[in-house]
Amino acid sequence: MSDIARQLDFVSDHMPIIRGIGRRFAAGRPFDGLTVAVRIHVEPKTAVLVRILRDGGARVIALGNKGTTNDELAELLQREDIEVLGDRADDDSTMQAHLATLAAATPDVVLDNGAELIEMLVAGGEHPRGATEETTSGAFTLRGPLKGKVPFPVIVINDSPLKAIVENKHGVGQSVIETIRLATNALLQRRRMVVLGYGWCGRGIALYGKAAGADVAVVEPDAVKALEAAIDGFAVSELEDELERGDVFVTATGAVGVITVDHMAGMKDNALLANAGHFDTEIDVVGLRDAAESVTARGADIRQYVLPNGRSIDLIAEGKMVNLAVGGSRGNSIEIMDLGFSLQALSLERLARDPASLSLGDQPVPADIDDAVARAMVAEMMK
C-alpha cells in the first residue's frame, strides 16, 4: 500500500459521520446514472467525499484549485474510476480549460468552489438539477453578477451556521496559523498580525493568532463586524495605519485587491504576507511581480520581492490559499471537514433526489440537514 493510500485510510477512519452517510449511499445509490462535477481541493479529506459519491452511483469528475491538488492522490483516485482533471502546477489558463471540460460533461449535479463552474454553466445555457457552493467568494458571485440569473437551485454551504462556526472559524483559523508557522518557522509571539476581514474565517484567524501570542489588529470596513472585533478584544484599525506597524498581514475577505502594490510599498521591510481566501487575487500579486526590482526564493514557499523604494515583501505561497498551497500543509483538521463534507453530501443528495423541493437560485442549507449533521457531530464529540 502506498503512503498516500495509508494516509487516506487514516483520514477516513477519523470521518465517522460521512462514513455513515457513505454506507447509506452505497445501499440506496441516490446518484445512479448521474454525473456529479466536483470542483474542490484534491486532498485526502475531499477524496473521502468523492468516494462516497461514486459508491452512491455517480460518475464523478473532479477538479482541484490552483496550487492545491495533491498529484499522488489524484493518480490514486483515477485508478478508482474517479476522473480527476489537472494537477498542482496548473495556472489560470489551464484551470479555465479544465473548467470548460467540466461544463462540457453536462453534469447533473455540481459541487462548486468559487462559483466559476456555475457561472460557466449559466453562460452556456446548461441547467443541471442543482449545485452546491462551498465558499464566501462564490456566495458573493451568486449574489452579485449572477443575482437572478441562475435557473436551478444552488445550496450555499457557506451559509450554514455549522460551516461558519465549526469550519470557517475554528478549522480555517487553526490551520492558517499552523501553516504560517510551518512555512516560516517564525515566532508569532508579540508580532503584530493584521487580519483583513472579520467574517467567520477572519474571526478564527484573529482568535488563533491571539492564542499563538500575536498582537492582532483587525481591518474591517463593516461597522458592525468592526464593533464585534473590538468587543472580542482586538485592535480595530485602518490598513493605512497598520502598514508601518504590521509584521504579518493575512487576507480573509473574499474580495479582490484588498492589499495593493501601494500598500505593500508602505509596509515595513520584510513584512510577511499570506492569503487565506479562496482566490489568489486578494493580494495584488500580479502588480507586485511587475513592480519588483528583484525576486528571490526564500525557501520552498516564500519569495522575497524587493520594491523600487528598497523595501522587501515576503509572500507566502504566491498568494494562493495558504493552508493548502504551502508544501506539507493539510488544510482544516479531519474532524472539522467530516462536518463540512457531510453538509455537502446530504445537500447533493437532496439536489439529486428532490430538486423540486428547493427554490431557484442561491439558498441556505435546508434546516433538517443542518440539524442532522449538528446532532451527529455532538454525538461523536461526546463519545
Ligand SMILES: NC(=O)c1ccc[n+]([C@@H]2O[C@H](COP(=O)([O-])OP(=O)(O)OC[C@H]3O[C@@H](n4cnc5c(N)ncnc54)[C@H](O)[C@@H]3O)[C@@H](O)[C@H]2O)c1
The other form holds:
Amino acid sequence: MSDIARQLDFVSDHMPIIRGIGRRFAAGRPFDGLTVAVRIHVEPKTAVLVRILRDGGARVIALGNKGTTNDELAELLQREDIEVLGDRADDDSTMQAHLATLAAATPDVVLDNGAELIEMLVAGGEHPRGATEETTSGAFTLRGPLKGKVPFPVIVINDSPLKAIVENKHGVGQSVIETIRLATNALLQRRRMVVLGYGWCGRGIALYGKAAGADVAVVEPDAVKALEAAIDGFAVSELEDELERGDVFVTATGAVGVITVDHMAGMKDNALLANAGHFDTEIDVVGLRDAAESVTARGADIRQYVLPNGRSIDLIAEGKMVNLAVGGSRGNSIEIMDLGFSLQALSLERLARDPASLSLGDQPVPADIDDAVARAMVAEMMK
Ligand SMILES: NC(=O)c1ccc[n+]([C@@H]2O[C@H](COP(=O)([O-])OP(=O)(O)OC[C@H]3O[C@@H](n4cnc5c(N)ncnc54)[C@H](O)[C@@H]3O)[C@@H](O)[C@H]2O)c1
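Right, and the form predicted together with the named molecule of this protein, after the form predicted alone?
Below is the whole assembly, all chains and molecules, this chain first.
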C-alpha cells in the first residue's frame, strides 16, 4: 500500500459521519446513472467524499482549485475510476480549460467551490438538476452577479450555521495559525497579528492566534462585527494604523485588494503576509510583483519582496489560501471536514433524488439535513 493510500485510510477512519452516509449510499445507490461534477480541493478528506459518491452509483469528475491539488492522490483516485482534472501546477488559463471540460460533461449534479462552474453552466448548455456551493466567495457571486439568473436549485453549504461555527471558525482558525507556524517556524508570542475581516474565518483566526500567544488586532469595516471583536477581547483598529505595528497580517475577507502595494510599502521590514480568503486577490500580489525591485525565495513557501522605498515584506504562499497552499499543510481538521462533507453528501443526495422539493437559485441547507448532521456530530463527540 502506498503512503498516500495509508494516509487516506487514516483520514477515512476519522470521518465516522460520512462513512455512515456512505454505507447507506452504497446500499441505496442514489446517484445511479448520474454524473456528479466535484469542484473542490483534491486532498485526502475530499477523497473520502468523492469515493462515497462513486459507491452511491455516480460517475464522478473532480477538479481541484488553483495550487491546492495533491497530485499523488489525484493519481490514486484515477486508478479507482474517479476522473480527476488538472494538477497542482495549474494556472488561471489551464484552470479555465478544466472548468470548461467539466461543464461540457453536462453533469447532473454539481458540487462547486467558488461558483465558477455554476456561472459557466448558467451561461450555456444543459442545466444540471442542481448544485451545492461550498464557500463564502461562491455565495457572494450567487447573491451578486448571478442573482435571479440561476434556473436550478443551489444549496449554499456555507450558509449552514453548522459549517460557519465548526468549519469556518474553528477549522480555518486552527489550520491557518498552524500553517503560518509551519511555513515560518516563527514564534507568535507577543507578535502583533493583524486579522483583516471578523467574519466566521476571521473570528477563528483571531481566536487561535490569541491562543498561540499573539497580540491580535482586528480590522473590520462592519460596525457590529467590530463591536463583537472588541467585546471578544481584541484590539479593533484601522489597517493604516497597524502598518508600522503589525508583525503578521492575515486577510480573511472575501474581498479584492484589501492589502495594496501602498499598504505594503508602509509596513515594518520583514512583515509577514498571508491570505486565508478563497481567492489569491485579497493581497494585491500582481501589483506587488510589478512594483518590487527584487524578489527572493526564502524557504519553500516564503518570498521576500523588496519595494522601491527599500522596505521588504515576506509573503507566504504567494497570497494563495494559506492553509491549503503551503507545502505540507493539510487544511481543516479531519473531523471538521467530516461535518462539512456530510452536509455536502446529504445535500447532493437531495438534489439527485428530489430536486422538485427545492426552490430555484440559492438557498440554505434544508433544516432536516442540518439537524441530522448536528445530532450525528454531537453523538460522535460525546462517545
Ligand atoms: N481558508 C479556508 O480554508 C477557507 C474556508 C472557508 C472560507 N474561506 C474564505 O474566507 C473568506 C472569508 O470567509 P468568511 O466565511 O469569514 O466570510 P464572512 O462574510 O463571514 O466575513 C468576511 C468579513 O470580511 C469583512 N471585510 C470585507 N472587506 C473588508 C476589508 N477591506 N477589510 C477588512 N474586513 C473586510 C466583512 O465585513 C466580513 O465581516 C472567503 O473568501 C471564504 O471563501 C476560506
